[in-house]
Amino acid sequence: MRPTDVGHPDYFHRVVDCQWACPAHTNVPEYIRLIAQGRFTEAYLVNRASNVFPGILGRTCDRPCEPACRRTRVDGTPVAICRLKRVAADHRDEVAHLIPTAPSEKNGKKVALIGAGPASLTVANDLMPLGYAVTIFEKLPRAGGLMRINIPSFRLPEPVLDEEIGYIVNMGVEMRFGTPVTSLKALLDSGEFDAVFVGSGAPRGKELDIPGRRDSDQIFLGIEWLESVHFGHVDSVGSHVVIIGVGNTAMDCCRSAKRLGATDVKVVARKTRKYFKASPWELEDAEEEGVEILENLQPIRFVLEQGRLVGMEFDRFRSIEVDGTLQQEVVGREIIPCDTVILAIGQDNAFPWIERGIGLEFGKWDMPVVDRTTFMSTRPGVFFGGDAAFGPANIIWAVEHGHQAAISIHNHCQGVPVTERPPRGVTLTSTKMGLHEWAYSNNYDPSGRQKMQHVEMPLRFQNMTTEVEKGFTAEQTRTEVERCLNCDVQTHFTDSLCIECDACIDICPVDCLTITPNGEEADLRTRLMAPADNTDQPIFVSGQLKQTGRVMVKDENVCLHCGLCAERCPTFAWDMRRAVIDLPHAGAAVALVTR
């Protein structure tokens, strides 16, 4: 194998697993380590750059960070990194002074954002202090999308995401309010703006049409029932509640339907639970306020008497797995007695007012057809983003989405074409400041992670609004941070100063480091001190040692970041550097690779 670049900025990236893993790319490490020192304030600002709304996303996010995380490989379970997110946002000082302006003086360029969810407000977040007119145009009174209209405040409470939403709308960004757009041809033929994004997202509950649907008052699409909660249209519910579906909407409404008086209230789902979409933490708070979850059942009809909805019928399934493929069988059927029933089986895009014919083309399920790097659709100057662009998903890919389309949307209004990419850069800066010091915490922490406490059962109850979760304590912060493994410090090795004495191989608690002849990657993965079996992650090779020629050899996968390799080293060879991954955003159109 040639030698590992460790200059290339995805190599170490991919070694940051929970960095790698989160769409937007947080510095995950970096904002813990800042949370152990106490300074919340930057540990936010750290978050801000990439995820652009820490406490939203501290409450709400799907953490793909979290299955990421190395430390699951050492205890099973991972840092506790959303809470933790929770954490510098709750405890910060007045941040609105350290984030970026808008220039009094503009650039001369407008742009359209047509929904005020997540991903028009990052969009504008990063064209507005570039000097562009942004102008929103969202057909509700207040913005925020379905992150404000859909999420219950007992889980996102209103005045955080009036906060992060105010930073990005207070740069001057025009909101025009309660004004949907009907013709996307008309807004383009206006001339009024350089170019348009779309970020309305999947604002369509998908039906169920099986007999009785069309029978009773009481059958409810969940994304819709969500925001007639929110502005107060409903404020009672049935007393025997059946929620179709097993996502987080799911999970949303069941627990607004205990809120809202209703006393026996069951999830249903067709599958078994590996397969559920919700979130394994909101089933589990689903079910500590005692909402029933009930496994392989399809629904086949609403059950009506005198024109009253009182229970549904499913088929009732075996469910085995056969070489990993769930295979199901109708055993028998069973009727579940209820009242109201709440349709929560996902969302569609609805595009009525994007006519055909104005050069933007429609694939598969009638979706636009977006460009997956560049974000714009085949009709130059028009681009999509989050759930508008490729169907339902997370917060946090929409804030993704939204950085690259506004690198996009800028490079268009500049005359530059959209697939040049702002490159990535990494810098790497040794962490020793001893012998055998470092400037992070090396020690491994053995405490398990630490449990979320929730407002007690009855006060939850009481109102929409009691936030469940407290957030974590001091004693649980301190003790969450220092299960962080600190990824982003990376061993770094310098081959020519090798004197292969085995000192490191000796001391490495994991054995991930091996001296041996160099080869094909395959065949190496197999002569290290612990095979080298996860292909997934990287393994370091280094150039050819001076006394023998062989290479140094490094499993990243099992490495623990302790530095005792680099304590050991008598020639500083091994080195502890933090890695900072550089990624720019709108306007950043140089980023230097250092090493």
Second form
Amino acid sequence: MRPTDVGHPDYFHRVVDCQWACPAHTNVPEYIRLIAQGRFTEAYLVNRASNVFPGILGRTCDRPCEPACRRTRVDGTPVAICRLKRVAADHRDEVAHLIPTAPSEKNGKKVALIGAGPASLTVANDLMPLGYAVTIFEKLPRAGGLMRINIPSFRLPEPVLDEEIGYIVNMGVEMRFGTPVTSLKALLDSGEFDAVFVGSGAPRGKELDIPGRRDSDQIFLGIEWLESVHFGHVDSVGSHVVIIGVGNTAMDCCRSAKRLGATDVKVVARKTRKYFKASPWELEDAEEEGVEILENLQPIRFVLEQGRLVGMEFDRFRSIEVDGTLQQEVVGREIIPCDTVILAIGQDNAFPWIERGIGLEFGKWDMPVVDRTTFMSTRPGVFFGGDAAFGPANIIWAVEHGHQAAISIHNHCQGVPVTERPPRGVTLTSTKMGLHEWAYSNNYDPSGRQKMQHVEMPLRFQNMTTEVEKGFTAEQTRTEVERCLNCDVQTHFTDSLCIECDACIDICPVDCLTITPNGEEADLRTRLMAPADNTDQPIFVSGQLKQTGRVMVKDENVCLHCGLCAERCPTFAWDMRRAVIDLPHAGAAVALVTR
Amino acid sequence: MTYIAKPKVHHPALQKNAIGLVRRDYEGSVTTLCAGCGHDSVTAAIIQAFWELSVHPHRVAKLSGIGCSSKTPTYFLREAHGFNGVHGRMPALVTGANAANGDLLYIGVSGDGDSLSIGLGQLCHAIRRNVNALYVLENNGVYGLTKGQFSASADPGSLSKRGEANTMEAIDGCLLALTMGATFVARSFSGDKEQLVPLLKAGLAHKGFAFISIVSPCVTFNDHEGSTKSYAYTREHMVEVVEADFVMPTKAITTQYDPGTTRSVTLHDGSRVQLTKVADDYDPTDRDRAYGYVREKHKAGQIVTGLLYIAPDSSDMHEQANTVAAPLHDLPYETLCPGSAALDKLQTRFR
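Form predicted in complex with the partner chain structure, per the form predicted alone context:
Below is the whole assembly, all chains and molecules, this chain first.
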């Protein structure tokens, strides 16, 4: 193998599994260290620089970072990254004066954003400080999109939403509430805007056209029903409720139904649990509240008696897994009695307001053709992001789409090709403070993952606004921050200094290091102290060592970043260096780094 | 030393040996030696050897005297018996312990000061008695604990860290052992675990005194230009004369050896030492030839490593003295101490 280029911005970034997995590449270890020091405000700002909504995401994020967390491969459970994000948001001081502001002198460019969800708000957040005049069109009377109308308040309190959306809107964004865009052509033809961003989400709930669907008024579409609940149009529900689907919307529906008085709530899934779309913790939270989750049931008809919904009939499946794919066969039928059914089987995009023949191509599934890097459609100056771009995903993806679209919009308005992306970089700083002292907590803490405390069962059902999760206590926070392995503090090797004494290899608790003759990667991976069979994780290969011509190889997979290799190295060939990955946003503003 | 202990957590794919232990189970407390010390690598090799042999740690006794080397038994086999004695007196300790209980596996760790200066006479007599033990001499050519003065194993002409040349002749532990009648003599290098681990395993299986002298550089006082015990010098000048591969008694030989260059020596427990890469003019079972060869190569500036000499049939101290086979603590009190009548009877034999 050729020597690894650790100067490449992606090499060390990949080692920081959480940051690499986060769509917005939030610098997780950095903010966890700040929380450990009680610097909640700084921790919040590090978060905000990447993910814009730390308080909201600290409660609702899909957490792609957690399954990626190295700690999972070391002791089985990831660091509670999302919970710690909320700690920073809950305990910070006032940050309004620390948020970027819009200059009083504008740059003369006007941008329209359609829909006031997380994607559009992120575009506004990035463009306002650059002097753009930003207008958001929103059909509803309030901002937030699905974050507000689809996520119930017992999971995400309204003040948290209002505050974080307010930081953006208060930069001077022109909000046109109650103003749905009914014709993109008309908007473009008005010539009022230099660029248009479509962040209108995937607002249409999927239908289930089986017999009986149109014969009862007690069958609802999940996202529409949640919206009605949010605006108070619905304040009660039947006592026996069946939810079809096991996505996160289904979880919000079933838990809302419990709060509106339902006594018996069942969530019904076609597949088996392993294939459920809802996050495992949301399934657990629903089950804790007495929701029954049934699998292997395929709906075939609604059962009505004298025009009244009395049940739903299902095919019962037997499931087996063959070569990693689920195979199901019908083995019977059953009827589940109920008086209300809520359909939460997914969402579709809908663009009835975008005319064809305006230079904006539509492709597969009648979705606009959008570039995955620039987020521009085939019509220059029209951009897409969030669920509107590629179909339903989640908040954190919408935020990242917004960041990337903002870069493109800025380029477009300044006459720079949208394909010219600001370069990524990496800065390495030694954390060595003394012979055995490091600027981070390098000792491995064997503590287990802390469990979130919930509001007691009867109390939490009193209303829709009692937040169920209490947040971590000070003790829980103190324990959890130490579980982080500081994967951004990198083992950095200088081959010309190595005397091949084996000290690093002998001390490494997890057998990451080997000095061996060089070879091809596949061969090298089998010849290490411990086989490097996780090919998702890179291996580092040094240049030739002076004394024997062998190379130093490091398998990054389960490195604890404990720094013992560097402590035992007599020549400082190993050093522990903090890698700050520079991921520029619009205007190439330097990523916020606290020192 | 480090401020933190080595974390207990280990690689998820770490293998278990025949008695269900992973390599980490054979460790001791974290080293307090200088970073980069050769002794730590020897420790790691010892851990590896005991793990590969699937030894129960509590069936081992580890003994040492004084010096950097003598600190190292703390860093391996935390569950083994141990005794850290007076400077240079480890050979007497291992002899006494072995006399009282021949059932344990004995490993003594010493250095060039402990073995070749203050303890030279002790070492010679342990060799003569062929005490059944593995004797590890960690050789760095300097007194590291007292700031790097030349030791008895320093080569003439070798430069100290201050730049002064050593003028006195060196004592070569391997030549000494050959002269004293050692039944197993090997030399290795801390930076070559591929060679060292099989030698340690063979030494532990050998019935009798297994002497292994290991060049183990002192990274603080003797790893500079002009030193003949540095990492760089040893790598440049070491020549492997005999590669030893240790084969457990129960295991069939699976490695293919070139018939012309291979010799096999069977040990008392049925395990075998497979010797390869034997130089044409070398015979590792010929004591005199081995002595001459090492001397010749030394004059040519080469450090000969590998299994230098092995006596295929070796009888240890217990056999020679015809002592009781059982450990003394297993004998009934009446047998151990037969009383004054028995003593009187014995004494009349000498009147």
